[in-house]
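Next up is one chain by itself, shown in structure tokens, the form predicted alone.
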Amino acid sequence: MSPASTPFTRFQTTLTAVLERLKPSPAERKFLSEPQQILEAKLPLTRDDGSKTEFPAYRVQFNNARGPYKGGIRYHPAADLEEVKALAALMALKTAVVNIPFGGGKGGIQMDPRKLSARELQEVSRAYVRAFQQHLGSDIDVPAPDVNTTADVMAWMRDEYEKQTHTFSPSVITGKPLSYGGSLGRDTATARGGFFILQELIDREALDPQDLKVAIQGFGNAGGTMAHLLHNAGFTVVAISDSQGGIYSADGIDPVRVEKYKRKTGAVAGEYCEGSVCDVQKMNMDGVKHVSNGELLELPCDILIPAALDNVITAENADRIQARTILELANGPTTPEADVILEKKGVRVIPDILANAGGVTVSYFEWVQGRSGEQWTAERVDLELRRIMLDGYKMVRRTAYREKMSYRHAAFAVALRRIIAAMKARGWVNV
């Protein structure tokens, strides 16, 4: 991997290897190449002991072609504008691939949020809102929650959007409260999305899921879920993993008591390890090993889940990974140049275009309840959910079949015929 990489470079390496297929005329590459508008502040904000200070911001619109711009804000010292970007554009692709009637947009402050009291936080959130609002509405960007932004943040910016435009706004901001507009079914929809398509592939292949191992690096919100679901269903955990290390039982691990013993310490592997001390002892006895989150990912298991961090599959790694199928949850875990070689290894990779969507296609429910009035079943919620991700798995596994492509290109293949048709319906370009 080149040492000027980033993750708007490693997007746009995909982007070009699928375009040359595609062979779109130059003013429909241009249009999917780079982001229609790139909104920058810097936010200041009066510290509880009277300092002042500032914070870069972003808002990236990459392409509105078939709805409102649609994407989270994330508070995090790495997001800079090349992340945002980034992440902006892959998610005009999986607003696409997944055929909801969305753009893709990506917001950011660069910031540690845990070094800011309650009250700088919602000032700061606030303030995002006062810096971008002529840019926002229902019908225009709609923004949600990201790393490190919860309900509550997405609460004070409806508030201050209402504040600031004197109108009732329910799906301005999605991924709000269910007592303040929110939807049943998102904490977990970017899991169950991906639980939905993993039952289907096993399902095509007559497998059986207490035969599979499955190793799931991060357990926050999307990867404690899944390790619940997959559990429940009979899979094999074998491993999971935090940002401290992780643990490792080839005999599989119950993700309720992991769950209990991070909650009491802080860490995954809290049950057995104090920091870098662990009770080896009591770990031999309970068959467990402790692993570091690159360990982790070349275990060997039958499916791969990267949860976490982007950036952790590359060329110096990937032929070490032993898994037959990587279920993308995290944004961009896998490089290019990692791509190429689990494929020439038959590895399958379900690619975060498709295989995370769900968190984005409850927003679309949420933004749709805000705009209607209604409040849906957590069971409606779960069967329009599974139909959505399913209709664009089955529409990418074809695709790959018939055009003999990866998966990951397959994705980027559906989603951007579906924007190239759009801009040509809107006459932004030659038809």
Contents of the next structure:
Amino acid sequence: MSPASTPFTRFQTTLTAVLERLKPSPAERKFLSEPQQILEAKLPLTRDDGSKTEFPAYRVQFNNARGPYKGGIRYHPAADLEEVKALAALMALKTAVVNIPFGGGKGGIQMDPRKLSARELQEVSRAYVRAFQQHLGSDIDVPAPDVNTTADVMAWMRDEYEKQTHTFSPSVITGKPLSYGGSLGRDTATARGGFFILQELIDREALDPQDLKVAIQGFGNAGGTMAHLLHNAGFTVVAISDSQGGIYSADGIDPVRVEKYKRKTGAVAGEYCEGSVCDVQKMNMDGVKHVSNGELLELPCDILIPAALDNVITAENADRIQARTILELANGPTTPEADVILEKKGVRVIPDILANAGGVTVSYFEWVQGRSGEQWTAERVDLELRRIMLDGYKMVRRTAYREKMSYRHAAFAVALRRIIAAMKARGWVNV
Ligand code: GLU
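What would you give as the form predicted together with glutamic acid (GLU), now that the form predicted alone is on the page?
Shown next: the complete complex, the earlier chain at its head.
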């Protein structure tokens, strides 16, 4: 692995490999390789104790050939410009792979939101909108939640935008609370979209969920919802983790029980461990083992679902992965070097830009509802989400098969061709 690898250089490695096959013109290649616009700001905050501080903030607008920039805002200490650029690029490809009328963008505030009070969090969220307000809008750039940003954050941001612009703008942002312009099904959409793909995949191979063991890294919005969906559909969820580590049981884990303890103790392993001190006797009795996040990836299972942060499946551990299928609910969990190793081993990777596109797809439904004033039923959301996810999946599968590519390269190829077609139609690049 190259030591200088960053989220954005990892994106570029895959991009370069796929462009090799697509043979774009130099102008097309240039558009696809760098963001159209990078916005940066320092957000000032007066802390509760009266002291003053500021946080670096970004909005990267990668490409809007197919529609307004679209993508979440992340609050995380690692959310620097390189990471936000990579995530913005992935959003442009994600919206194209599922063929919804958006481009791609991403935002971030580089900070640890757990160190902020509720008042401070609201203040900094509103400051973000004030900093980038003239570059946002339902026809310009439409943010949404991402790591550590919630429906409440989206509500503050919509409110701030409407105050600043003196407008009624429900579609300026998605992932809002139901009471303030949100859509039914948005909160569970990322997991549900991935679940539809998994169902289709196992149906086609005539597999029975009862025979399939699944390990999930991450118990946030995507990973937590996925654990429930799989458990209820008869899969055996053998491992679950959060940022502090997790638990493994070959016989299966009940996500409802895990959630109860997570709520009570703040940790997925809370039923058995307090910090690093575990009740070994109780664990033995229940047939449960404590696992680190690294160990979870290498457990014996059929399906592995990274649903937390990026860069976790690397050249260092790829060879030890035992799952035959990886469904990427996180953005960027697998490095290009790991991809090569997994492909050689015959592991099928359903890539992030397809597997986790359910979130932005229901964001699109929310945007449509905001513009029309309509409220869709939960059934309609689910039906449309399933159709869009399966159309995307089948297109990628067909491309992978016909052009002898991995699913990741096929997903990139499908998306890049659609973006290139839009750029050509607009006359941005020579026809
Ligand atoms: N943050 C989510 C993603 O990475 C959702 C983005 C959106 O809804 O715009 O796909």
